[in-house]
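As structure tokens, one chain now follows by itself in the form predicted on its own.
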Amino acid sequence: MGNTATERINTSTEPLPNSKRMASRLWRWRKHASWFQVTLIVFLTAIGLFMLLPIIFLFNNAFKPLNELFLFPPTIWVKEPTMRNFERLFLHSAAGVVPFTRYLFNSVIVVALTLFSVIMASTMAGYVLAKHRFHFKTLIMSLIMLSLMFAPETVSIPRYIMVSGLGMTNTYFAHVLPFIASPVAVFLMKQFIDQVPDALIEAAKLDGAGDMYIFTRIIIPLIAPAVATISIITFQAVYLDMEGSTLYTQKETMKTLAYYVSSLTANLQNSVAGQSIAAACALLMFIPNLIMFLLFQRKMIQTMLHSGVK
């Protein structure tokens, strides 16, 4: 008899296999859910698989075959996949006078300067405003907030001005020099580091550290998640621009990717083969902003629940 309880013993507590597991915790959770919550989470997977669908078709649409760009109705799911869409997309940018790796390394160059000079700016701006006192605080801060309500389109004759008079034209700071007065990234950064404590701050200058120590050690890492959120939101607006390479740069070989996919789309938009073109191009315009984000989203979403210290 006590061989066949140990024995009883021994073998509940043996480790479940995972799919036994997995349907005891889904019994589990279905056994204290509410009819409202069950509810609630098939309505948002199913909003969320239904967005999904037209990022399923930009990825299939870029390896369909002419034949298959054309059906009507048009299909998600692609049937024969083919690289030939990229295959023309390269061949028609080897016949050019600037090939497709020089607007590529020029969008790469110009993305990395703008990331680094908007995050060192804004980053810089947002402590002075939120930590220290100086006179005109108030209407700096005021001023920001106002510059929030211009349209793009409505600087885009002082831009000009300025990079030009400056001499920068037909070079990578024409590209960068607009985006570095980023009034969103200032303002995210100000709110952000207000809800750092001033004691934290307070205790460190009694320790001797000075404001560049404050500022890298105590102040950046306790803002990643608003840091990563402005290199998105900064990554977006400047691998899609094409204000930089319409305006400011004359020279072909100083112009973007985003240019060179814009009016080669354009161009190619009334002819059949120029459709497959447009396709690979779109997915390549895609991606790294889909990367961008699925790297930096849990930072995101981290700036909009949590404070400056955790």
Second form
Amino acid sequence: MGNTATERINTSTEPLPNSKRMASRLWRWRKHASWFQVTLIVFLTAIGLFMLLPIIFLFNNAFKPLNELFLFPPTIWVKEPTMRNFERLFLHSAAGVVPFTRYLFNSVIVVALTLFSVIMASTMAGYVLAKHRFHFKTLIMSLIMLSLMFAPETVSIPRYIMVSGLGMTNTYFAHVLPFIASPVAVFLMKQFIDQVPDALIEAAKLDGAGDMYIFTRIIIPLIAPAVATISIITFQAVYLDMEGSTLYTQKETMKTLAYYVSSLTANLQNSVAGQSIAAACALLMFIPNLIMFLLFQRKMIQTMLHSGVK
Amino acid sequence: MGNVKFHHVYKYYKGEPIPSVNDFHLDVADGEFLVLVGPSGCGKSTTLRMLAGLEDVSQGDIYIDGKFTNFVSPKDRDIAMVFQNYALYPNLSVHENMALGLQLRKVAKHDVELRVNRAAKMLEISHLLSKKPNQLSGGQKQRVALGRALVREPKAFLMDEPLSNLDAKLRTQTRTEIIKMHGQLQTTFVYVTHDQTEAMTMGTRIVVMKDGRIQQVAPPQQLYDEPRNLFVAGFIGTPQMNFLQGAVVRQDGVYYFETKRLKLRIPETYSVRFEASGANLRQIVLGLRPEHVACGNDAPEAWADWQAAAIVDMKEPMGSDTFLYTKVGEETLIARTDAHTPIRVGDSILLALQMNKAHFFDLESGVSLSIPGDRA
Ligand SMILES: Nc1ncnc2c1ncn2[C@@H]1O[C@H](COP(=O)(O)OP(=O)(O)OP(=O)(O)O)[C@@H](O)[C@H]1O
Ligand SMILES: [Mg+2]
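Could you please show the structure of the form predicted together with its partner chain, as a counterpart to the form predicted on its own just displayed?
Next comes the full complex, this chain leading.
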């Protein structure tokens, strides 16, 4: 509604003095939006800006020189931006046994493997749960729902037993395996695939398509938005996860970036240099998240629209 | 090559105590246009879906082309289906939608092109081939869906209320198109609808269903003229057939139909059936179509003892005719009359009930005791 209103205003371009134009603009806008809407928009904008604060703070912090980092009260905006923090980070990591790039490489591999397997597992499970008839379907669905209720901490011991029992400690699979069974992803996929009309699948069956063909060529293109959502959620979970590095891997060469960053800041907590490295790291960790979100956000909003809430 | 045989077919859905399709037993000849019609929930779609292989048959056998087909998967039945909500693949173009079934069956590429183009031409959708389904109107979508079935050159076409989502004009237009399609292809069509106009205009034979059971199978005209029971009589025909409840009595060798207010002589041709039927003659339903209720003034003399006094309650001008909703006592009788009739609402008129066209039903079982006298 805001969009159409502004569009309408923009298209009417009578040459008016600035203040008058402003007034008439507001007046016209008033015709489209009630006071309630105006208040709502102002209010939501304020909240939105407030939510943005940590991100702005994060960006600024990374470029603050040491003296600004320790200012009290802390400031949001950087006064004299510098790259020193990043230099310190790379210097420090170059001095370590395992180079920074190794952690980065591990993270990339783990994230890619996990994304791929979670998407595969959840879309396939979602398809079967939504569109196939078989025994104990409701039971299975309720078990999946039930597993949503457990806090991750409660299952870390069973997880460890499974990972070590499968001989996967110190491999990439140790990072990936605990994420594959993602009830949220399965649930979301099922909800989404539920909305694909049965007739579409039946038409494909009569056209001679097998289950695999229907799944890959008809279902998957239709649920791309849900896949995007799952990708974002999973990416964030895996990328920031440290359980895999702390519990299932002892070898330093198999640990991930998130672990490295946290260990950096943990070890250097009390040193002055630590703060500047932490600030730079925080930004580096944040950027891939941001990129993922920007890539998929439009699709993700579609998911919100589709998944029943509308 | 496309005859279909249902042999005492039942369908029990899981958890449902009563069958949704109950003893469906029917032979469909090759090239027939069979219409399944009935009220909502009577099992039409279920029957069609069993034929398509989309639902399991609980009991009984289905034969397509003489072959036992119960356990053949849908894709191997060589039938095409058109759905109510089109079911076009949203991510494929019109051309790809139509070609998919052929490609999956490994039809040679040039043959695919040929068939798609021919079907597109026949349905006048050639200019739409590169479009995506969401760029089409409802009518265009349904024609694409028809095209997708057409290119397959299947043994039988199954259609489940394909016109229900279209507006009145498009519906009539597409209906004609489907009739033409059947005329050209001479393939078996099984068509589900709850619209009796569609049923009457399209079918070479109509199956009327209710509560999972076949009520009557007959060509359209016969269905209209000789309904086998109360349900079929009431279901086919608009406005509905008039029903009057009363008794059949015999006086001096002549049968009369008697209600509180009326006493109508029944032509002799019916008499034999009453005796033989064993029905309770005190509880009989008389059925008379509106076109067989004339306004007394236009009635010939022979109908003199079939008259009833009535008051016009409502007038429904249709353009070609006018329907008068009249009250005879508490009972409503609909009469068809001339479009330019001078009769007005509130007028007292004489109706002539054309008893030689009447139907009689046993109230309890609903079974017809008669086929109208002049055709008996
Ligand atoms: N999947 C199902 N599970 C259980 N019962 C079903 C299922 N599908 C249909 N039924 C029941 O079977 C009966 C027949 O349904 P069907 O869809 O064949 O009716 P229909 O004649 O096609 O009606 P409509 O004109 O509304 O499409 C209905 O009573 C319905 O409730
Ligand atoms: Mg139906």
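Residue numbers count along the first chain shown, from 1. Please read all numbers here as calculations on a predicted model, not as lab measurements. Heads up, when I say rigid core I mean the largest set of C-alphas that superpose within 1.5 Å between the two forms.
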item: Thr246 C-alpha relocation of at least 2 Å between the two forms, rigid core basis; value: no
